[in-house]
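Have a look below at one chain only, the form predicted on its own, in structure tokens format.
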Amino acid sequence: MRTTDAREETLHPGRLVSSIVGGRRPEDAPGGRISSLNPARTGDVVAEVALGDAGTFVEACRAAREAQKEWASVPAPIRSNSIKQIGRLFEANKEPLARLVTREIGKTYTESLGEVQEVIDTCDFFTGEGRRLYGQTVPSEMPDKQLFTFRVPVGVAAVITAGNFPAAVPSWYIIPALACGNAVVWKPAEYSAAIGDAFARILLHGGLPEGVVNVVQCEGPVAFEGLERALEAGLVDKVGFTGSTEVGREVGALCGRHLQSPCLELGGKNPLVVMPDADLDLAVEGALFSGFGTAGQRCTSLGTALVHESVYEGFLNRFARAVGEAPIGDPTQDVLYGPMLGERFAERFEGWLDLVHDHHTLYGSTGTGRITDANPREGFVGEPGAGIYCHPTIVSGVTEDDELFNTETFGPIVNVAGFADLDEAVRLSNAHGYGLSAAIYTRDAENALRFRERNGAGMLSVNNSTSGAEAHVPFGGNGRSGNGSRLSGIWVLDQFTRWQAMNWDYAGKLQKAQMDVIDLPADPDFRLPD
């Protein structure tokens, strides 16, 4: 296999991107070639992508295995110094990387800047964690004996991520994995290949040894085949996956066969509860951002607004008006959202509109489906025919028996359902089986606390939207949203380290736990005088 050195390239993405294995690029494309297109202007080719195959994935895992032991031997504070350098490189390249995010996946430029800032924040956080990979000194039940615990790297981490957050989410896996002494094989989404390539090259210029980070540009089924082969060969010790619940089940089953517990960050059908005492304008603002930001293509996007019957019509009228007035279109402009991530996402979204039935109302809608010259949206910013745009859709009258209530609809569609009291709101907020994010709008502290106690989501907001994360707070879900693993903050360390216990006996003789324990005799008949 002929290769070229990836480290010799500039940081600016070229027209051709490919895998990076052991610091070098294969010159062939065994998985074929695809074009990555700008979804806001589909005639704009962002990059040509040379795809790898399952063998490329296995070779990347082998390169990571060879590099990992040396990287693990680097003292943790020194590894974190590399993370610090990487963070400064992301900071220096924040604007060009954000522009690339906007160009390749259609996220608004403001959101793209925020996404790259999340990468910088993650690097800043883990710059210090290399000095805090603490174990413990534990007292023994034996004399002349000490007990210790240590965090040790898992080994090789295979990470597969979606493209809706093509920089932030990979950083949640890759940065802590590196800080903990692991090597990484990363498969970015094929529709965000140029972003993945730019991200990887920043990592490579941060002082990491060759083979510590490897990138495989390939399609999803190919990555699954490669992962299966790498697990069978004993080349992977930890799997991280962000994507749909359906694929997450397959990844979980595969890892289970190899006695591994993956880190799964999956979908959501995130509820937003509006109580009678809520600030309705604030609730509408939160619903607008979490329901339609990134064209509803977030795992934390609002699924169903659950609104108390006493304020149902007032909320719905305000929400419909806000959606109708929101600017939509060219993501380089000041708009609420831009295009869908790609053609297949738009087609899938149109399919979900078939779940709207006669007892539902498309409330205040200015149109449904694609935004085109023939199906326009008033006030659209830019040229609708140039890209892949969809109308925002509000569906009222949704009940828990509707498929629309229980299905993650990855796109600009929000359900609205009513409830009579907090007990019903809590029940509905859990009924769909997902457990990623939830929000409640209320001025009553008891409502907020009761909701927190009884809602099963991994992340809750009070008077804020269902979307939003910070680098030092655990991110992840339960139920159909994940297996309880968490990204971000100190909690992610448990994904990329294993606890090792050691006992050190200096008594000069064998001491057997639980058998040679010294008992201090007590006098069971002792009584104080009256």
The other form holds:
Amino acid sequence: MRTTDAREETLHPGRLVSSIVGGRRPEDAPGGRISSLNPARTGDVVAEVALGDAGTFVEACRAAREAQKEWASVPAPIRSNSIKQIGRLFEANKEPLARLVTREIGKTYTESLGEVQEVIDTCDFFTGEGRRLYGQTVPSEMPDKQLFTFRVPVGVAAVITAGNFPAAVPSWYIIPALACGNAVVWKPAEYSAAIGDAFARILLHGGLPEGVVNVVQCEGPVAFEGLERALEAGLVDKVGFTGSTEVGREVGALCGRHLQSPCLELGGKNPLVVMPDADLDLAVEGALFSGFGTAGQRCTSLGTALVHESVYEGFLNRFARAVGEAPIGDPTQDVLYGPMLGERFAERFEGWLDLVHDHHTLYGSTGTGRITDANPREGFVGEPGAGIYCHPTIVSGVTEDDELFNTETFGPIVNVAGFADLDEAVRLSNAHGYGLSAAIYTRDAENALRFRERNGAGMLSVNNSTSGAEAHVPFGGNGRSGNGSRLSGIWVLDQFTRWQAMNWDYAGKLQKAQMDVIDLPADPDFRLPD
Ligand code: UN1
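Could you switch over to the form predicted together with 2-aminohexanedioic acid (UN1), since the one displayed so far is the form predicted on its own?
Expanding to the full complex; the earlier chain stays at the top.
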């Protein structure tokens, strides 16, 4: 197969994007070719993508397997120097990469800059971690013996990510995996292929040896088949997956068959509780950003605002006004949100609008579904017909029995439901079975602390958005949102290293644990005088 060197290229738009295996680009496209389109202007082709097939995925895992041992033998502080260089390259390329994020997936430019900043923050954190990666010395129960623990890289990590955070979320996996001495095979979303490619080239120019990072541009089911074959061949030691709950279950089952526990970051139906003592304007601001930022296409997006009945009308009126007045449209302008990530996201979103029933009342826009010249939104910024835009929708009167209450509706839609007291708010905040993030707006510390204790989400906010996690605190969910694995900060180290224990005996004779222990006899009958 003919290949070219992936390092001998520079970022430029409208280019052909392909996989990178062992530092080289296969020139064929066994998985076919697709165009990645700008969702804000679908006439703008961001990249032509040559797709790989399951065989490409397996080859990439093989290249990773070959490169990993040598990479693991590079001292961790030196590995982290690469992470530092990569971080500086992301910094130097922040604006072009952010522009590409806006162009390929339609995120507002401000959010895209934040997205790249999150990559830089992650690199900064793991630059330091290479000089820690601490193990422990542990006392033994026997004399002349010492116990130690070491963090050992897992080997090859296969990472499959979604395109709504096409740079930040991949960095949460890839950067720590590399710092810990693993090699990586990464499959970016096919609708964010150009961002994936740009990201990969920054990594390659940061000084990583060939084969340490490999990228497979392919469709989801193809990656699944490739992963199945690579696991079967013993080429993958850890799987990281960010995506839907449905696919996460499949990935979990596949890994389970190979006695592996994947890192799963799945969907959410994140609640935002508004207590009677809340600052309502602040709560509305939080709900607006949580629910409609990134057009509601974050796994941490607000699903249902749970509002105390005494402030229900007040909150709803202000929320409806804020959403009604929010500028929506061209993501290069100052808007709340831009287009959907792509056509299939808009189609799926329109399908969820069928879950709205007669007992619900809608607010937030002049229409529902697609924003077009025939179904316009007042104040739309730009040309609606040029891209894939959807109206924001607030659905009031949602109850726990509604499908809308229990379904992740990835898009610009927010439910509003009422509650009578904190017990009911807590129950409703857990009732959907997801457990990613949850927020409470209150001025009362007791409400906040009780909510924290009793809500099952992995991430809680008090008087802040359901989204907006920082790069150095544990990110992840429970229940339908994941298997309890955590990314970011020191917590992700447990995903990409395994603990190894060692005992070292210098007694010069065999000492048997639990048998040759020193006995310090006590006097069980001792009593203090009355
Ligand atoms: C996601 O929603 O898929 O917390 C990731 C946030 C971002 C990452 C979200 N820092 O909003």
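We call the rigid core the largest set of C-alpha positions that still match within 1.5 Å between the two forms. On a predicted model such as this, the values are computed, not experimentally measured, just so you know. Positions refer to the first chain, counted from 1.
Core-aligned Cα shift between the two forms at P524: this is 4.8 Å.
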